[in-house]
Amino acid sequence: METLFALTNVDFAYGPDRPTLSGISMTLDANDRVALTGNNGSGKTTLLHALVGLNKPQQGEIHAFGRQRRTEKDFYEVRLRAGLLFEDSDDQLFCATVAEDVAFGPFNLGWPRERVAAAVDSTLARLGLSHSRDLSAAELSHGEKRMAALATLLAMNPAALLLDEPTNGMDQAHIDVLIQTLQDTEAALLIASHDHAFLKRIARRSLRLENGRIAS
């Protein structure tokens, strides 16, 4: 099987008194799906955006699609290919409505507009988002905006999902359209969670981080 991601003895610090990552070796192989949990400040977050470049690492070194990974250019690649919900919907969703940001990046891989537009309505039709494509980040509930961030990911048919708490402020109909829709996919999953009724009918095995190291 094709591994995405392999991490090696990868260290992290924010600075000289706040490690965070420390000896983290794991690794992410195709249609894996799997749970990253530990208590806030574990360090999940800084793994998750260490894998695509957003935070780099001290020591250690980060494979990813079967090149090692070091500076912005490679990890540019990588983005691509591995997508990242973040912990804000906010962060993710820019543009002056729900369809454009979820254009955005499919225009990014020069896609052509008719392909575009075609993977803008299949993606909201999916997640149940066709109403909100004219409307802007702002109008959406808080369960809505996290559908619209992970739209923004599925319409680039990633190899890979690397998913930031994702049913944070998310209703039960939300939830369910979420589950139904990581059980379809085909990607990777890397999930960091709290939520471990979610991540039961999801993953398949388990991560668990522990004051920057994976426990055993």
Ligand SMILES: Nc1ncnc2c1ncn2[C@@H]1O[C@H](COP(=O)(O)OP(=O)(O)O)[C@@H](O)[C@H]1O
Given for the second form:
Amino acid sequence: METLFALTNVDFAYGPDRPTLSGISMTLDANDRVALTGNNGSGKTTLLHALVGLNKPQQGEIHAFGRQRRTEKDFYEVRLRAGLLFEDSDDQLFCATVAEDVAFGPFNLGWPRERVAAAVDSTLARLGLSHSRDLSAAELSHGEKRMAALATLLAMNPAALLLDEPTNGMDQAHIDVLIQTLQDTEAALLIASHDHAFLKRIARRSLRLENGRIAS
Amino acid sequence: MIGQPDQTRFRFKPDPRALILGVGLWTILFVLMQTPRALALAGGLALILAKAVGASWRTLIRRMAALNALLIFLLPLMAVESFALSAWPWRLAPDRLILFAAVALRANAILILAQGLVGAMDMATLGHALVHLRCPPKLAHLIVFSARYLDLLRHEWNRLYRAARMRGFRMSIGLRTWRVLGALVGGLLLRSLDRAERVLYAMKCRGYQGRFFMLHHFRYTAADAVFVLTLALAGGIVIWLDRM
Ligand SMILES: Nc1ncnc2c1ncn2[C@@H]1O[C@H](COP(=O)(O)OP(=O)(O)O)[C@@H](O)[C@H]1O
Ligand SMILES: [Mg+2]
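Previous: the form predicted alone; requested now: the form predicted together with this ligand:
After this comes the whole thing, all chains and molecules, with the earlier chain placed first.
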């Protein structure tokens, strides 16, 4: 099976004092569905950000989509193929309307306007968001914001989805749509979450972080 | 932030680009006009325009009250023969009074016009329209982003302020109030910087390389052409009256 991400002995620290990630080795294969668990502050968000090059490790290697990735330029391609759902959706919805936000990624992929418009429509419909396409994120509920942020990723047809606490602030109806969507997708999944009921329905294996190390 | 569309009442909705063009044109006219007579007429027309595109009386009156309160303070500065303590009692100079009236009318007219623009569209639409009018994309996107993030900033400010109030903070005139307010603003600034960094990350994650694209297209209709023409014509008449 194709390996999308492979990390070997990755160390990362935000400052000089103490490392946030130490000696992380892990892989994510195509079709893999992995739960990433651990207490608050154990480094889940930091790890997800490292996978797409927002945190550059001080030690160790990151291989992604067939190549070692080190520089900002290396990670450009990684980011187009792996969608990261941010912990706070307000960071991710920066356009004037939901539709513009969903169109942002596909336009950057260089798709022609018609294809972008079609992708926006079908993605919003798939997530039950068609009625909010012309709303601003400020007008959405927490759960709708979460789904809209997910839509911005799905519209780009990513090979992998890295989800940071996806069910946070969602009500059960949205969680059900989310579960259905994730079960249907062909993208590899790496999901940081505390929501064990949710993880049980999606993930096939799990990684547990403790103080920046992989415990199991 | 964006008002609910009012469907119960008819309201003329010009294409945002037409509105910006028309309002821009009129603002230039206001600056060019000199006589109170023409300015008063133009102000009346601006009021009709503002009402037609949906500005509310309440906000109009509130804004105008604030502006005119300021103008009253300027009155002695601008319209007396000699603004010196030794010249007390001050005497109004008729020619200067006319000048003052023109300034006051012009300020009010521009305010009404701007209110008409803001009443008719949200910041996001304004930003989009500006891009289509060949305004530098950087500037237009700044406007679009501030529309989105001003709202978040307000929420964050409310959160910080409420947290301070929960711990017994009350606004008053005193050093302590200023210190607490300073800390709150500092907190807001730090949060904004963090936020800006995370938004840039989010943009990079979706392949941002410095270029913006937009899905939204505006459509010019015959009504918009008539709208701009009418504004131009009315402006022409007022200018003619001004020069007469
Ligand atoms: N931008 C940052 N700067 C400095 N320290 C950070 C930053 N982000 C996270 N940390 C610290 O790194 C550790 C791991 O945080 P994080 O990855 O967010 O954990 P989790 O997502 O598992 O809750 C925490 O101790 C946190 O305080
Ligand atoms: Mg986290």
